[in-house]
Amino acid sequence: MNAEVRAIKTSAEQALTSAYEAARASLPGKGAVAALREEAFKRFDAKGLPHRRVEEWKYTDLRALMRDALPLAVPPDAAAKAKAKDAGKIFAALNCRRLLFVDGAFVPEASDLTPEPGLTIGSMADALAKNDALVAAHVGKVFETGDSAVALNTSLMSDGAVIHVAAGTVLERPIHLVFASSETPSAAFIRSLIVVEKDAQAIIAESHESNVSQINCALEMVIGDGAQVDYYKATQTRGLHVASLLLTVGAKAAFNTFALNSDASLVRNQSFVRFAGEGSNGGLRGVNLLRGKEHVDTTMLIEHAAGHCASREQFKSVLDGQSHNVFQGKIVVKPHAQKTDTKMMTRALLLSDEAEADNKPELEIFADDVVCGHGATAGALDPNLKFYLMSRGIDDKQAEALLIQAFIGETVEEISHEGFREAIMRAALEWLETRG
């Protein structure tokens, strides 16, 4: 006799099920979109919130960390929109095209929708409702992950950005997606799609600021043959933030990403990247600045499915107090991806005996003509270097700040765009100035 084993749902999982059942009739999109939602929710319902027995979520037990599920966000009122107009300060000094979202909803009246040849910008909610061809072709199809957080996002996705850069277009200005939240505790499920066609060039920036919200956002990005894309993400949130990047890269394309996490209570940034065409180059980099009991998890799966591609992954983390940093990076080289050149490195700087850094880089190589490597380090500030600075009249706090700045500067300096490089370093210096 075989006993049937059923997982007991937590209160958060029960609330999410109730939220989906109550909202699915009013969520944007019918027909194929509704079927996509239903299938995704079935996958989530079978797995539940990710937990420590799921290897990819071993260090970020979302089932335990997410005790309750907040109610779904409602359209923001005029006061919330007005307050959010100052959001996204980290990149405010740059000449960007600014698109504002409040509680996950697009705010067109506070966004720069000035026409530009070769560029189309829209709302994901509108695109889903109209069964837009671009969305129908890509949403839910860019990278199949099997991840339950992505499945939950698909089932409850409400709004986000839809950006299409036509072939051969070189955007005049970077596009800055600004995500802000109101003071009302709520849960937002944001889905965005960015398609950059053949030989086009674009710079995309994304900033998240929230207080008590629960955010589950997913960005699907398709980079065509010969295209060039830089993508910057800054997360400064006091709530729960789970973000998924699902990216495919065509032949002879180039992309670079950089993520900054500072003053962020609980963040999980997961990236799923596939090199689908030969001769492409990519870089994924980031800096995490943690203190108190903050928790930041950077998890990525890099799949080299075509030959003659190169990728670099480099992440630096500074941990103070009882903070916890997680890095999980897995590079998979498929059998036909010969001449792959990839290197992954993560370094953690521990400023406190109570801080914790978990690093798990991995390689899975199924080709025999490749150059692949990975490494991980964790340690404290060099006391000799600190003593040298203090012997020159620099006080204790300033000496530590200079050493930390030099530590993260190696990664920040890899940013090719001067404006974004300066903006991210300025944010890092502000964090250092407020460090106790």
Contents of the next structure:
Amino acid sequence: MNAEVRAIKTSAEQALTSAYEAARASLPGKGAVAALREEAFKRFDAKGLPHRRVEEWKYTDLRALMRDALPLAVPPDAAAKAKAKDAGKIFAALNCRRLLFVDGAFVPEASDLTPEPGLTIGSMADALAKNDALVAAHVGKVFETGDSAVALNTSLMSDGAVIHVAAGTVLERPIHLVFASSETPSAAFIRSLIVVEKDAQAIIAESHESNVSQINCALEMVIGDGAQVDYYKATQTRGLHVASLLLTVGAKAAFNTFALNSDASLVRNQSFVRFAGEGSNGGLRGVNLLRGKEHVDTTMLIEHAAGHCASREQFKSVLDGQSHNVFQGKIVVKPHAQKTDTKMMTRALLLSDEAEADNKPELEIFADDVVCGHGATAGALDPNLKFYLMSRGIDDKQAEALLIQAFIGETVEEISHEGFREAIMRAALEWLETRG
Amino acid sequence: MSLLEIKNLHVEVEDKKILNGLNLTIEKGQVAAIMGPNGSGKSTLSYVLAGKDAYNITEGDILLDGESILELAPDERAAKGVFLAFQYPVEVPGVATMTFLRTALNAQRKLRGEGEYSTPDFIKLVRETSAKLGVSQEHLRRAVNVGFSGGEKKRNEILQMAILQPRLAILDETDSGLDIDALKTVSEGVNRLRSPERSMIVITHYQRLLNYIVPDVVHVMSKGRVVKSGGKELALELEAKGYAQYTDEAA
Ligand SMILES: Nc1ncnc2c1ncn2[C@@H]1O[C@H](COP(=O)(O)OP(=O)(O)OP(=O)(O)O)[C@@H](O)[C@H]1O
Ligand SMILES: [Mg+2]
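Given the form predicted alone above, produce the structure of the same protein in the form predicted together with the partner chain.
Next comes the full complex, this chain leading.
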């Protein structure tokens, strides 16, 4: 980074620096944790907020988009906790173990902490303060990246979930991390760690609903050999939401992630995934429903560092109004990762002439015996299909709704868990019903 | 009053004139066959009647029950009883046939101020109707027309017609793509729907269909107009002599 450019800090960057300096002493964790923060902050300070000249952030210029940094969130009061009771209704029907976070802070009294063999749940704030062994082993280490949004998260991480699933454990219920926000606009830096040990099985869901707040959340996840993990993330926000998934997958493991963004003003969902052991399968999928001036950026780096792994990426977006969807998918196949099999597909459905979809698939292949494919399409609804439906008496809006539903259905149908599949489809249908 | 009156209809697509002062009247309960050379505008007429918006109507009018329908959207025309069995039915991936049929039926009923069908009544209706037309349950479970053979798609059109019970059905080359047995089944299905309250426009190239669905009148179209009308014997004459004399007349 050019020093002259860095000489001019935006007001948001200045505010973040002041926030860090003021909070440094009171943020959870001393010693090694404090050193980790300090080192991360130096990285952030050198680079500043990600901007359009950083290739990975080309379409989401955070430096320009973030006019100001909001004050750091304070622990929620009783009213904020009470208001959060109904949050996360998207997955409410699924009999999940519910863990509640308000403005990023864990609310144990509103969380289901019923003991379950093989499962350990804690708050990140506690774990950092205690310099917990699991946290010491993994936080900041699952997928090292120079990304400055992740660095900022590490500098200011305050709370989040720490979940450990012991080897061979099959969780009885899905775990639902419910992130709610209070009425007071604030900035929250959420950090979570999920470790699913060898041959264990877990379903993790995450829902975010926030007002104009600025959320920067990072989830580090370690999937052990032979383990199976499903991870769902549903995001709604009227503010800014930057989420980073840092994931390492062992051998013969399986995982599927699904992200739904609807009624999301400004979202960056970035994933850093490493296949570190042979013979694993992973699916990354998602649906973005955008309208108005909403902007959703899905960016991922999938690193095949071990051979004989298969990954599938499928993302669909529906864009109305002047919304903007970004998909950037980079797949890297390392020299020894032979027999890698990847397929990346992204499709955008443009409901308005003013909406914009940017697709940037990238393949970097250093092994010779691999199958890697990608495809991207963007287009409007087919007028012939719409006419066919309307000629049978179905009105304009309903005909569009059926076709949009069919478009996203193709991806939602890939969810093998019936409950989550239905919950996500229902949320998508609700969005369709509120289309003007 | 006639059910349908098309008066001096001029239609263009992308500045190309396709219908050229077409006049046609269909009486209540009448089955009218339309024949005519390839490219004479038969399918265009059927799309324009159904309300497809790619067409530019530069002159003339279409009256249903004496009222212009030019300003009505396709769904509003459907609710008034207009139904088009497409020459080339489209595949609609991801939309289940049953959902489609049910949404269509209830939407039409709603626009007409009638009550919705209950689920059991609807399923019963579809099951009985599809059995008569030889449409299998397996096909009903698929997405609309997806993976259907040409003939299966045509049958599915007639199934939709039988369920929606239109007052004006336009069958655009429903016979093409049907095997001999299917032609019989489908024609029987169509004949069952013949009633004094229902009119049909049967577009075809072949006299054979008209042996099964016997028309009250036959119209010959050429270059975007009706150039000759007559009884069912006109179809036989066309079969024997071709269109030459009429296309020359029109020229
Ligand atoms: N969208 C369009 N753009 C340009 N030309 C068109 C379009 N639709 C129809 N035409 C032209 O209009 C003419 C009439 O077409 P139409 O499909 O109505 O004929 P038809 O009588 O149904 O023919 P067939 O017997 O082959 O089905 C043809 O010359 C056709 O190429
Ligand atoms: Mg035709």
